[in-house]
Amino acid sequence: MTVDERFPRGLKEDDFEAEEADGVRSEIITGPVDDWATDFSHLEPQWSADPYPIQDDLRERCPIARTERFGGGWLPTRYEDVTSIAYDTERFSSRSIVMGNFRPPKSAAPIGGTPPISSDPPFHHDARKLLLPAFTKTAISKQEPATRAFCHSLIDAFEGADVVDAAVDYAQHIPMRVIANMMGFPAEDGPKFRVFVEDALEGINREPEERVERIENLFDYLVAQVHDHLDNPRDDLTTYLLNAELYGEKLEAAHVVGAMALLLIAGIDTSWSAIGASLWHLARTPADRERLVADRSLLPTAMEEFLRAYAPVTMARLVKDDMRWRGVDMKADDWILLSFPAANRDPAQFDRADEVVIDREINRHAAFGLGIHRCVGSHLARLELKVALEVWLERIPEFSLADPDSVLWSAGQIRGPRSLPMRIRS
């Protein structure tokens, strides 16, 4: 198949969504939660602001919570249960990893819309293997000099300011610039990326027509980038995907653009959230901030602890067939909200699980996921977090929350500060 056959000039997002008509939409349900054990929702403000007391309560009295929202789903809160589901590809499908009011048809498996994260075995193994060379520790290390220089430039722009928004003015820009460089996208398109992230991950309960329109904007952008790369070849991840082969054939258009969507969305929001949450913690915990400023050798263990305590990512699975699982009756196509943050706070797995211990030595956290879908970009996320914190602590060793009540956290399955006013001068 030629390039023009795979990517005709009229190719639009609709070409990737032909199966959506066969999917299942459920009623949009919003509003306060009366009992999190029987009516949980990860979109409610109480959950966004502080989910940990809710998760702790559920873990004690109802470790696998139920909701009828989103067409029905389950929320396990014990590390043991989250791990078991993450590794069980026989009974749980990854064909949709964002829990909302639409389920893709079963025919979407094993590839899914954003391979490999939406893929089931056996296809998943081969699709993931394609991406691994670009995300090795050695390959990712090449991003460090430019990332460090960019972080310094962001802080240079704070000159004269007493208060800055550490999420809006710092954290969000770092992964957006890094992923733009890696994908070969224009650096000035960062504001578009933020909108794409919010549409994909926080707008899941919008009316179907509006949601489809917003997702179309993302795919139209990616298709335009594909054609730009075809017209102007260069050495980046987009060109790599265009030239990659699977089973002796070039990747289909849907695979290329779906993987691009995954790298763009997942590559931005997770790191943005981890950087912001870490700075939030240090701003409200002077003792930890002072220790890290005085002893930078603590940063590697502190980073892992921030990832454990404030893990940004929750994934979703779909139950394949009716079954009874650990005392509850699950139905085919029930959602499973796979909360890695809840697993990371399980006292059966971690000593002093509800505390942030920046010199914690043993820390087998699940912030990057578990099982076959463990984050392929973990080296990149760690690099971005390390450089972002090193530069901030070097340039701004003293800082605090300007107004703790004005900190705003994102809703949905990626949790991180979206507004983080920080006082950087006394």
Second form
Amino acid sequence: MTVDERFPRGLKEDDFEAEEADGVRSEIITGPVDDWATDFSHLEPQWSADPYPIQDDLRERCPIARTERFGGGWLPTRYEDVTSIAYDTERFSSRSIVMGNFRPPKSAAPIGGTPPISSDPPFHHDARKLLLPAFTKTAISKQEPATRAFCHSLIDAFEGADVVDAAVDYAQHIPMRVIANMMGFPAEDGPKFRVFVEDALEGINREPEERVERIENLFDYLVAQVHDHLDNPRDDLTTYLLNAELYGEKLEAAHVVGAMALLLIAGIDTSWSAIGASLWHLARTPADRERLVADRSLLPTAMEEFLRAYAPVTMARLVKDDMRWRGVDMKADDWILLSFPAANRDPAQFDRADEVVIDREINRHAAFGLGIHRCVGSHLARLELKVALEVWLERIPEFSLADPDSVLWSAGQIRGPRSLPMRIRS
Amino acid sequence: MKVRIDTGKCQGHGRCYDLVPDLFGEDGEGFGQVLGNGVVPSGREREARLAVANCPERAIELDEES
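Alternate state requested, the form predicted together with the partner chain (shown: the form predicted alone):
First the chain shown before, then all remaining chains and molecules of the complex.
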């Protein structure tokens, strides 16, 4: 048994999560929203089902909406405002990037629980630099053959079925398998990953005790993986993080586990959502589907357009100090729900912003964020989306929604279909 | 025509090297790089403009005069 004194056997989350006790909890407020301008919630079913008309309306009449839920927060809806906040790391902190009922203490900055996404400058730069080489387009391209073969195997399993669930039986498995492979986790642990993702990103309004317990499950899983890698080092991201050094020393245990949590969680439901939303669009838009099947050279622009129109990821920030900002009075520790999906549909930035134009040539969308926190996995996400769509369109050129009303979208900051019954044979 | 990447703005989205891989490349951390001296070959101006127009960070500068 290999010993690493950062990771004693029996290590528990309580052992280094001092921040939990010093954070601030706010009252859990749920229920239908009457006025989205003063009481928005990204966790209500109306938002999950179709947030775009809500965002478009707010952009017209606010354009920065307010809520008293989650202890108070703001929702900018214009491209210009979203980009300004993404770039302004002086006034908006990333020390929590999931808007909910718990704010980590100011002392959590500049590292945060899941570096580098939760980190502020100057630490952010150094923590991110550790990850970048593993996620370049060139490095990621090594995943393509296995990803393609895996997509084919998923479709092979549809043999004989008339209706399949494109979210459950296809989209979700692709990023799960790829990230398990990159992290060196067991390929069959996908069902566990799904629970971790839901706990972290959708269970925002659960009671605190339950939230904590569920986060501890993720922590225990990751520490078990650490121990397995210490005993059996192999060429993967977990071993890389265990050996990585910052400022001449190995990473602290909390940094290693936090980065592992980030790569696992952020790598799964994002791509799952993008693949699912793209297939959903094609299933309900026969003209686009037929055009893309007939002319596969449209895939690069179509993919970028799906990423723009159905951007899966919304981030969050915390306001650092009281200030007047673009006409509203922001208080220290107010949330900002940083909606890249809303920015991507701002008619001031995009022609025909509310239409899906699969041959849109100029598409300066913000689906992967902007500024120093640009999604570190964007090249991986694009590869997964490309391969998933190529294989699906090649094998199943004709498909439609089996029951449009039964499509179920995820709640919270990552939006995509979680149930997507698809008729693949008439 | 000549292209240049503002390294203070580039965040490594890679749209330039996705779109015009013989004019742009990536460095070891995924940031965009201009290949060669940045002079856009005659007839390729449209592609260079496309890379500029698709950069999410507006990090590519185009010098029409060069």
